[in-house]
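Next up: a single chain in structure tokens, the form predicted on its own.
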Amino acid sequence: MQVDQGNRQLTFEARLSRNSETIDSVLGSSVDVQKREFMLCGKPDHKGICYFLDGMVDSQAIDGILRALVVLGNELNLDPASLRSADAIRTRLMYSASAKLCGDASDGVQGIVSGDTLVLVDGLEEGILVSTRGWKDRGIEEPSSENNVRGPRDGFTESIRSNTAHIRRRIKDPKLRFDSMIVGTRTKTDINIAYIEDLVKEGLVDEVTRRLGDIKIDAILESGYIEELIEDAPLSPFNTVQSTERPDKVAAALLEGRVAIFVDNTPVVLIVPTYFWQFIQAPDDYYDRYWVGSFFRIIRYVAFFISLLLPSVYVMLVSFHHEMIPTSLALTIASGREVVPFPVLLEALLMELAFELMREAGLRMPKPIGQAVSIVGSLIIGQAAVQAGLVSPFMVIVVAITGISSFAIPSYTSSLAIRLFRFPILIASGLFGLLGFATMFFALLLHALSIRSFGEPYLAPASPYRHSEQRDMVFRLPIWMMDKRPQFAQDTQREGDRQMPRPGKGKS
């Protein structure tokens, strides 16, 4: 950061008083700058100030510099000449590790923005910089948007150091890498980008940092302004940056060769890069016995397929192919349309978008009275519809089935772009029948097949097809037959070899 007065650079000089004129033209007069004078070793021919701001840091540490810098440097009996050199003053009188010399007037206001403490002394050109950060952060919960039966129930907060002691505490690998940036001309934002350096894909971490570099925007208040700037399709619905709250995935995509990115002030990480069936795995799918996780990773794949396609292929075939119908249901499904005045097409398309209304309803009122409303409401509201003759039971049973297997995603993410995905095929489908289906489906497919993830195929390990990735992809195989990482890590070698269970014989 330049900090500047017009077209004169601010430097610190030699004077205390025109050090605190440059800090306070910057700072101007916020309520929350606060500046705390003192006198160096009690003497009062070498005065100091502490510029910090109120509520970013801990207050203990602040009295600790003060402490130090009056009564230790007191008791110590320095010699004067020790007390006009600002590393003498940090070593012999700061028993903080984080205090830094600050030659610039720009490093020192963006070290007291940052919630650290910048002392200046009269007669010295150079300030002491002392991490001092001490806000309230959130405590460590189970991420709502990630639940799950079995496994860790920590979650990520808005405090980036904490997040990144999460990983610590489960890889700890010395090549476990955090690499820094700042992004955002005004919010200054940090980001770590984490990786295992031996393992991480080769290139990648360079891709990213030059992803980051090249933003250049005013502010990044949550990790979604990162995502949409660097994503290799910024125009297609289909997420291809990985989001999550739950460190346990973070450093399972690590421990993948992939890199992970870290925002301040928001509890969601960024993986790349990602594949499209990594949305629909869950983390239960590994803390389970295979069968259980294989057995319940299928249905969400036909949870998927449902909530992308049931109402188009209900709206085909009632609209142009009553052949493909059984003659009973078709009776069946006649005899509920024959009050109905709307065209097929058009009743579907009533139904999703109430039924998303509601469900947008129910998110944003608060809990306790938005669960009420999306339940009930729906009932009542689909109920009443078909009483009145509006629609028929087929297509609130359609639609009902449609919804809730949207909820079986494990990605909120992903299905928000399902649910988008669903309109598109629903009016080709309804205006064209088959034709308008198959197309409209095989676009997609397409759309899909084209996109990468900062270089690897969306669509990976099922096009291009990759036969050691496939014990991960539809079916969850066991542990002991997953010995591989993915192709695009530099050592895919996961474990030792006969790692299957042989009681009373040994894995020799």
Given for the second form:
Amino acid sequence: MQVDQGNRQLTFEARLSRNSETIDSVLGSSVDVQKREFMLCGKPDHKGICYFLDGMVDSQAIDGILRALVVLGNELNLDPASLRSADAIRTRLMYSASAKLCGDASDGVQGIVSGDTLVLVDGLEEGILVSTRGWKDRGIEEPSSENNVRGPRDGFTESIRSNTAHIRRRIKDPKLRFDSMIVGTRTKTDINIAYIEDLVKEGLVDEVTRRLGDIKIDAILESGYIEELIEDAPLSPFNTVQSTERPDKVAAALLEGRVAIFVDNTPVVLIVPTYFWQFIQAPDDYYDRYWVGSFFRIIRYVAFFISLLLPSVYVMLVSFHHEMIPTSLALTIASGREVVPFPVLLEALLMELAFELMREAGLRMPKPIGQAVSIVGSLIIGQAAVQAGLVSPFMVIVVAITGISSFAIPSYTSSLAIRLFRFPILIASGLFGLLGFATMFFALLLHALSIRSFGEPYLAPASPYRHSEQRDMVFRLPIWMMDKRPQFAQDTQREGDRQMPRPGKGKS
Amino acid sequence: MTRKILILFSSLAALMTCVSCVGQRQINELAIVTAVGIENGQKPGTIRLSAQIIRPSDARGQTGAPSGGTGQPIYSALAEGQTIFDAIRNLGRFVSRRVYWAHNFLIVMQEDYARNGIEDMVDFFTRNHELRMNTRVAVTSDSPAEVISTITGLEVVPGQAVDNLFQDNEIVGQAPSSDMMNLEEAYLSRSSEPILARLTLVSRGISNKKPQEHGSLKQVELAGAAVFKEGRMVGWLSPEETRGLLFFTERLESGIEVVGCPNSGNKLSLEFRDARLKVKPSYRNERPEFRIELRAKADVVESGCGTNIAKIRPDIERALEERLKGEIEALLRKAQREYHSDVLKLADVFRNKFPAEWRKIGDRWSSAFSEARVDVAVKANVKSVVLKSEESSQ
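For the form predicted in complex with the partner chain instead of the form predicted on its own, what are the coordinates?
Complete assembly follows, chain above in first position.
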């Protein structure tokens, strides 16, 4: 037995006891490692062992393997002596759908820890690795973080294979590809790169593969690890990689020529390249009729600007530019602020922090208690703080509208980024008025303009302006008008001519 | 790289110390002025300024914590000084908050002050960056301090009440909607002269508690106008004369006129609308001449004549024509003969048509205007008499 400490390269020998020792030495004495001895075709002189991990395997599949190895040979009147190679056993005896030869013990161990079953037979220098993976999966549920009214209700689960199957079911195109990679020296996490070969942006798959290949890390526990290790602007608060739990979103992205990265053990799939505006678009936009879709998309753009700017504008107006408020409104604000002891900037920061506190507490608490947090929070902040004269009623309204607006942004992760950006703008406009507000806003804008996502400008198609892509930007134009893919796709034409429906002229 | 970042941050920090929070002032730390009155001070050559300042906690329903309101939505104060700005600064001696002018609705001048010249007022209120150009300007023969502190029955803020009066003034049509913008425009113009609205205190409000003392509460009335010439007020226009003026300056389209019935001593109300005034200038014998044509449609809105309107329609039309013509002629008489002030802006019409001639007589426009021949022709057309048709009146 040779042990290469670096790669732990192990090879099989012709003696079963040696091979068994090899496997045992690598796996140790974990309680979940199951070792099942058998006799090939029931003949005592042809011993064999099945290795598998309890809990990771489908026990019926193991039963099937053992039945094939022990009973089936007898029934077929096969002489075990004639099965002198692993390939012969695999092809003549075994009826498992997925069974492959394994000449290398380390591959075998890798298979075992992945839930496969390693079959070793005395006298053979190869093992047979049978796919018996089967564990308790969470059922397919509606993704809780991305709700919609009309549209498919299924969401990704923690199993990568069923996740890719979701996409395959939606896109029955032979050009749909799933490239496999394994990342993480210890977790050996399966990663699949999905794309449509004749649509995907040229060179994008190579770039994604290169970036993933450069990752040297012990563990990948969630796709967030991958996201942070491959993104273009690692120092920016903006997220340049889209993440979603919705198969329909991934399928739509693939059909636009993007690449999806599936990571095992997480329902969150990554999509690159990403435009900033995608975070404001929801699947419902496309499933509802375009009037409705456009209207609610505009509402979401408004929500985006409110959640980013409203507290800053309020603070700026109230502490510097009183002449910009209509007189009646100015009086109302002034009367509400009459007893408030804090400057409006401090008031705004306090309320924003209180709001974030409530959000975070409500999120972390067990669900039944989370409700209590929100009730107590809204009572204290909304009612008591105003009555005690700590904050003005107007500030409560501003913070509440801001909070609601940030919940209206479909992508939770990017709404978090906007929450962060609120604070520098708020502080700048509270200290310097319109000057600070404009400076900070333009600093953010310039930063957003400067970053890219896998070669695509982050604020495209607004800047650089791309005319044909405006059909799916502020407005969601009718499906029969959106006949072009984004221009980075290999084939940009996605519809035939004149798709606008016209009823026939005949009497019917 | 580190050095660059260090330099950037230190310069930003230096910037912060230079400007941080300069000019920052919470909205509740301001004394928001909504109306200001200007009159001559007690000592000659001084200005007395009265300011109407909002008390926000009482001007608005209190929703939050109690703030010790006294129930009075406004606080009015007087200050004197050598100049307007001096008086404003002297307000700070007893007003506990920073006096803030950007929300000012109204400037009221006392008649005596206006007769002495309004140059300093026009200059101050246009030069100051805090003051807005849409502030209403008016002249009163009463005490401006009293005018600005008179609480109206409907609005909480008196300044706002007067502003609303101005906004709806085309319904009554008896006062010009004068604000800083058109005051300055006319003041700076070589040809036309400013005209400002007149505010009067009248006892017209009825007390809810003592209704038997009817008409005992003073109210601010917007009617009439003050005529200026070369920066000084020269006289008043009555509300009827002002209506004639509004056809020229504000393209008044509608209004109510009451004429006598041709067949009896009763009265009949007409609402004229779509009034169109045309001024046709001409130049003859080195003199400007104007032909003024007014066309209007009118509806009968209230008739006490008790007869079929169709029969007396020509008479009504003639009565209305004479009435409107009388208003315009009365105005012309005042402007040409008495005040010698071109508040009608006829100069603009003349200059647009005869620029070369304007160069000759522009310098002495005031006398040229006074001597100009003006013909007035009014054509009224009474329509819509449906409710008093022949059948129903019999």
